[in-house]
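One chain is shown next in structure tokens, namely the form predicted alone.
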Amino acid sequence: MNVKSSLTLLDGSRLIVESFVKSGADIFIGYPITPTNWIYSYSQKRFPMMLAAPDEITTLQWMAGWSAAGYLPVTATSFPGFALMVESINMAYMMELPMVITLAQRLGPSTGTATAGAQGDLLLINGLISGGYPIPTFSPSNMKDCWELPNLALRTAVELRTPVILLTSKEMVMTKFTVDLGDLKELPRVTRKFYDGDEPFHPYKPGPNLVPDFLPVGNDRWQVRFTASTHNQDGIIQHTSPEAMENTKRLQSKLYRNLDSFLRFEFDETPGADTLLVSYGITALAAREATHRLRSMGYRISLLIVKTLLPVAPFFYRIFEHYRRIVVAEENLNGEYKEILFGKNPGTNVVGVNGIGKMISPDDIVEGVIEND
């Protein structure tokens, strides 16, 4: 930001909005819902264009239209609104339309308690796309991430032609933290590149990285099709032809092929440690403090903060195999990320530190590690 060291109080909502705008998102489309009201409010003032949709279904349909026209749209919601968006997110995923959905988690089920935070939506996102296809999902673990990850989310959406989820929580977007503006680096602007070749345009013909070139609707040279049903490389609806099936499988393959380009995590390793603490999002703040306390007590423990939650990086399992015990801290009842990583029966060497209705504290994590030593 080219700002000398300057301490100020900022909430995650403002940083996320500023990051999106600085990074090149050119329209916010949304419907107000707690706890993303501040994102909605800030967006009215900061985005070049802002559309107030009458509901969340319309929000995603409008986003699909703007994306197809060459714009880069973003929105923000919480579980009740996100539930209404699911079909349209699947549509955009199949059509390969870049967009970013910020999902601020709150306590459920259903409408739950709108002003209590949680980390309860990850299993929903993991099963969001019919067929189990992954959708890139990032989770800020501090204010610096609230600045940097929206930029990465936009870039991933454009470069891989896909919807992207920015998964956060009520406390991250509504709590004011001390931020040193001098620590916020300049963000590279994300721009959409359009096909300019001389050969006929094929809207779903994969490139070297398995991502098709893009052309917006309404260009003067080539016909453009965006197709939400099973289709071939020209966007022609087909049943289960070999070409259509290869095109469908490519939706997953392109993400794993390019995973290294958007994989983000912190790995604070202690040589010789036999315990690994894993966390993400708002609970990562407590995990960092708990790690410091445990080390001061003589425990040899390593810390993994995951910022790219989905697709799960195979690299993480190479880290896991070096530890006798793995503790996963997250603010939900059943250990959603633990289940994604290790299944429903992970074995006695994988334990969770969990809770609902309140944030997990460093004391909770310290106690959980010691009890399972």
Contents of the next structure:
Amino acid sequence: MNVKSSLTLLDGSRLIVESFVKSGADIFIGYPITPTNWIYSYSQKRFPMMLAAPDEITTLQWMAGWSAAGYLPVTATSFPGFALMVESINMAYMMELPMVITLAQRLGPSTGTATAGAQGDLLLINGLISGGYPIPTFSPSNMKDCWELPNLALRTAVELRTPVILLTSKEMVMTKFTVDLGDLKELPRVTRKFYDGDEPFHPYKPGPNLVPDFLPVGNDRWQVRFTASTHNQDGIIQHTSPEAMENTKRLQSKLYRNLDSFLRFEFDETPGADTLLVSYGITALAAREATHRLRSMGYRISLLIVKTLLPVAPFFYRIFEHYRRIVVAEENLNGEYKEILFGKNPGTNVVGVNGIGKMISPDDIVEGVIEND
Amino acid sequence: MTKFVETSNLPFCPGCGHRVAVINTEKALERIGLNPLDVILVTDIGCHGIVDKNFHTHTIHGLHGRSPALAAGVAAALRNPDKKVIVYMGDGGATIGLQHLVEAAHRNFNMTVFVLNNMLYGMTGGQGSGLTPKCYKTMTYPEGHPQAGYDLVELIHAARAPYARRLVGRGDYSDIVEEALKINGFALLEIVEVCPSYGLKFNRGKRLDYFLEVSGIEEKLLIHENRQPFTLSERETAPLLSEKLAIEVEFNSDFKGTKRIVASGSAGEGVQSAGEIFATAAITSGLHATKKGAYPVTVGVGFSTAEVIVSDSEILYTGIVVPDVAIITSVDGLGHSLSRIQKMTEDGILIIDDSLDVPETRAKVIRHPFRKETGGRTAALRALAFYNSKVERLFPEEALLQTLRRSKLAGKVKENVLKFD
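Now the other one: the form predicted together with its partner chain, given that the block above is the form predicted alone.
And the full complex, kicking off with our chain again.
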């Protein structure tokens, strides 16, 4: 921002929408589900183009069409809408179409409570893609992240040719925070690059980073094929040919190969600490405060705030091995990220601080750490 | 091989109407004089879908029934009348994706949909679709369908498609395909065929004409004149972040520490705005502030709670477990905040409208007739001002007054709401 120190009272929705537009998103397509109402209404004002869709299946299909034609579409939804999008997100994943889906979590199951926050959709995202392939998932942990992560999400979508999830929750997008506009850094603009070679174009031929070049449908140079079914490098449907299987496996390996380019986390390390607190998203607010309090009480504790939740970075396990005890704080019943990181039976040295229907508080985390000390 | 389609190895059973449809499409495209890369063929799941590998056009192979929505996205994005977006889908896909067809017709996306209606789901074993005719035997209804399928052409016409037509797909009908392709806007052409595998197997001895007659299926053309195709232009917009939002620090506060304030009232009584004005006034006084809202799904009914935190240092956690101050201005608000009021200690302050029963609490209770003095719609703002003026001074009264004057409530809320004798 070209603004000197300027204090404001802002919500995450405003930052996310402005960040998307500043970063180069072309169009918002969506349906106004709670708690993304503000994202929708800000998008209506701000995006260069806006398309009101009648439902979430249509939303994702329209987005896929825009993406196939070379544009950068984004949307926002919550679980009931996201559930309808699942098949189409798989389609976009298989077709390798860049787009970003913001998922603002609310209390479930089903329609649950639309105006109560939650962190209950991570296991769904972890199993979203049939076959268990990861989908890049970012989760803003404060207002600064609401500004910076949409940019990274968009860049990752373009550079890796993939749909990307921005996972947030009601209290991040509908609470107003004191934000200094002067603290918001300039965002590099994300632009889609199109194949300009003279050799015939193959829509799924892997590039050096395993990501295929892109050309939009409708271009006058080369035929383009996008295919949701198992296909070879030309996008021709195949049963299980070796080339097609290599292509399908590449959907995962391209993400791990390039993970460093989109891995973001905050590691606040205390030398010699034997407890590590792990959190993300809205609960990161409480985790930071709990860490301050515990340290002021004399506890030696380190804090890991994960911003790139999926795919899980193998690097995290190098951090984990230095700790005798790991506490994972998140606003759900059973510890969804805990299960993703450590399995269903993680042993006694991994504990969760969990709850539903209200934000996890710093007190909850402090108690959780002390009880399990 | 032709310009648009490799026809020597079309992937259809002998006698399949899909083959005839593809050849007619090919002829029509040739006659219109397009180039293959001017055409984007969108297909989905079904026997028709596997033909895309024979096309030299751009192709997109999507999900069952979703091809009209996917194609609509492409058509809306291309915004180029020289490019032709074509959909091939089956009657099964049209059943699954009926909403997408209705929406595309209604919005009038510039695309041509060919529904290859062979009266059943062919690829999955011959199940009936929404378009299957009466008496037609399918795997789903071995004794014959009890009722006629719905009339897709009428439905799409009702959605105001510029062009909706049904024909029985025999021989050379490329002139009609050409006519549909030339429509500026949304066109749907339903081509009725018989599936030579399942249709004939289940309905031996019956001819297509028999079912057309029994079902009342007839060729028809329905038009809406003078509809403009969907267009979307890029527009200039103003940034959401600008210095207009900046809150200047113009006042001083010597408040030290953090106050967690819960203001609970009723929806429609300006509780959220009051919380935001209070938080903004704190910022104008050099403090940090957050404001979190809680309300039911319904708008204008039930409780509305604003949770405001004011601090002399950065606020990390925005929730309030036990408030330092609870401000209650209605029965709805009392109901929502009751459990937290009961958790408050002797250090807490409960400020409550004097029309309400005071709940059991250890907090210090202050009753005041906010609703009576300036009305329910300003009770929350007045009660917050009362707290700052009469109970605990977090920032100068002038800060609140000035924030109100610069807010969207300026002129709507009288300034005496903030004043006390």
